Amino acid sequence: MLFRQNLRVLALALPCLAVLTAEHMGVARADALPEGRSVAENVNARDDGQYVSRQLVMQLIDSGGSTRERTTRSFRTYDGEDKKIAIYFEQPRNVRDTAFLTFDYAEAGEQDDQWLYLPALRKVRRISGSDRGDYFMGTDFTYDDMKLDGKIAIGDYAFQSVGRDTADGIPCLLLEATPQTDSVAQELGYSRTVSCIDEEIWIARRTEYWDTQGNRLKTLHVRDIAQVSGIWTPQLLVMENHKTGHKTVFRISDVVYKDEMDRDVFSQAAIRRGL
């Protein structure tokens, strides 16, 4: 009989042990961790300024550790809610003048534009959705990942938030997107990522990639983050392609954000005749 009631406690604070010893060990509970979706608009609401330009000089390492350099001048801007980007390729002499402008749009269903310009060819080619997977100029950073800036394509994932990490020993949320329909993860040429989000500053300091076949395809490391006129700054990124053994590196630097700015950088017309 004494033994029955001894079982019968034992059973009963077992439970309670556990979630002590689980709260102990800092694991996460699920019912614990926020909802996906309103983590990815968090990030998406951080500030990032109305006006930045920059100088991003693009480093594209090869897996024998052969690298090419390229200097570039950038530009964002905010026109209400939609974003325009600019790129105007300065160096070297065979991608001088070579130029690309996004127009990302806020309202859902609209699709955005996005256009290339190659002096050699002295055309402006309009990089179509279906393209946007596609890498932009030799990089690992697809048309679509220039084109978000650090941001999150709301409307193409569906979220989740699965568990707690650290991100070059920083503390970070788990983050995992999974594109909506089969379609959008072909174009994205993604099954799945998985974003380790600091939530002190809502900046993914790193994010993992998986192809459309399930496996593992590239890994971003954001680093040197720091405030910059009060703005909270990534000045170097690092993504590494596991299939290939490619890697790019983007250094920004001359990070300058303004109030209002010279609008013409972001038209056709300009990324034709360049700066």
Second form
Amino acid sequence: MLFRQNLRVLALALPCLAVLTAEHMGVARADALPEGRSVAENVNARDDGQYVSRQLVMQLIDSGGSTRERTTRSFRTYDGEDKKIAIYFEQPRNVRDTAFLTFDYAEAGEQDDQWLYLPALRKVRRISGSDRGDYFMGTDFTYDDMKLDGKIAIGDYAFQSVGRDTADGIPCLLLEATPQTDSVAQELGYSRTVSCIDEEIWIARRTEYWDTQGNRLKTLHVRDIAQVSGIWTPQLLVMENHKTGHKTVFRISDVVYKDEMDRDVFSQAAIRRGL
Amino acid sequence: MTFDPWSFLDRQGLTVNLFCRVGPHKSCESSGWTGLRTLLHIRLVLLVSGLILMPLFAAQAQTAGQDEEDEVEIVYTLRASTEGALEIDNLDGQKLETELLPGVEVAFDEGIRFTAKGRFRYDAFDELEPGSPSQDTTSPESRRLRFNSNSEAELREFFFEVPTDFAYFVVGKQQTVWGQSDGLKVLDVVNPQDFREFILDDFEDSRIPLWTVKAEIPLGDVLAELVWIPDTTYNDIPEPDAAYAFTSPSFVPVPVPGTRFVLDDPDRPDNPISDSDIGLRLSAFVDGWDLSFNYLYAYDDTEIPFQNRDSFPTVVIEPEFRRTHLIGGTFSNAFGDFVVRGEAALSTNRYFITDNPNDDDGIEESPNFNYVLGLDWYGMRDTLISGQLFQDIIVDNTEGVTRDRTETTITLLARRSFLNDRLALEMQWLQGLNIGDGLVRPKVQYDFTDSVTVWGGADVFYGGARGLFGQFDGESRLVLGVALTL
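What about the form predicted in complex with the partner chain, after the form predicted alone?
Below is the entire complex, every chain and molecule, led by the chain shown above.
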């Protein structure tokens, strides 16, 4: 009887030991890939600060090389599990004082609240939170890309680790995400994404997107990742749209992490007044 | 053929120039001219001080404050644009207008900010405001500086923003915008409107800024906005010879045969204290709903053409302004691809033209209720489709009023952007359901660069001359413009 119990313990322990040993030795094998959802959860668990303020310069480059540039000040904070994002446009003059505000709710099924202040109308306009797949202010980032800010909408996708690769010479884990339903795919504008996750810092260094017809759509490169106040912070994002040849470059600087806001920037009154 | 009731005055041999209005009280050549010129000079000094002296002062403050690490940020802005319009019927030029809008924004320490913007305008055709308009519904402090019949300058904004622990103050010449609707106004009536291009001009440009003291006070989850407006300026209605002069009997009295009209000066309230307007807006975000309650105690911005029949058959039109209490509110919320929004307003005292021959003054009084319900659809990429229902209801059962008791207008707006927001196509349609008149406005806009934008489009009126839109049936136009923003 005792012999049988020992055999049973050994049978359970050996596979675990094998996995632990393989990971400890850095052996990369397809059957040793971590479970996809846990990878996504690790990405979302990465510390990105309670409150962050940063300058975001957006370069919009069309296929002919013509470039338009927007300078913004963007803010993000957490209210419990919910997220609030405000983006204030400072340059050029023709979009100056335009501002975007979103309340991104963590609860599944609860639609985000979004507002846009348009200086030409002098009104804060309520906009639909379901336009997640629309492109944000002429960039190649969708509203959803902007709100996620490097995180992953776990409820929208099924995940699978599909291999290993490198991004800009750095080893990373390939995480495939497939929308849970066709309607989610239509809403997001993606039928599949594959992200190359740097497991050291849990940041996607590269993400490929396919449109709802299965065609290759966009590639996002995340570069110049540095620690600011002890938090890993991407400072260069390049999104290439393979269908249009258009490219958007985000340069992030003047990053300030804080525990508390020193002023209200996440209200309709604030986006109407401007910074 | 459009009937112009004002032409009747000319047929009677009365030269009606609303700049020098016919009437026993005033003349533009009166001794008050010297005082008016003085006021014009005061406004010019304000404009210069706003656009030039304040930044210099700010720069000095910046230099002086460097040791204390004070920061003063100065931003200059300039928009130069030219827009031309050709009337579709005869290809006559309606306007060829060049505008310069210089501005400066100064951000001081502690969140205090100063903003000044001016507007210089030159119209080669002079069809929109022929000659020199009287501006007699505008307070002297807010009048435009007219150089000649083609060109003018105006101080559009001149205000300080001062945040304090208990309120956010905005003091100076500014625009106060209420409401949720597009194209037509229900609650956006705090500032009067310049109707030189009817409602075709952007509201940003046609809204007349007023000298205002505004305080935004947070009360928990509610934001209270208090407004005090000592500036006694009202709607600027085009004069009879202007392209967009009102001719519908709903808006101007029509003389009956055997009578003649003489137009007196409007009796503009002019006491900045006793004639000032006050307003309150309470706004909150509650369970996904954006809600507001609005109250305004103000003179209605539209002059009321009271008729004095003491010298019958000569009838003297004596325009006046009357106060009203306006109580209203707004709401909006998003449901999936849709945003629902609305606003409503009840005005306690409004005045309507009547053709009842037994009426003493040609005007009937009644409360007035108007509202708009809007539905925006975002279900297609980079596209907005928006529909609205407006109703304007005379509450009391008045007799002989020249407009329908309930007037209904529906609007449809479709807008789609292409090429990463470089190109935008837009179609706006406003349809009056009572008379069947309307306005269609297709537009295409292209951003060559961040600084250079071109646009083209049309403003097509149709329907009977009695209608709000149909009265401008002959003014339909093609529009082409270019703007440089620095």
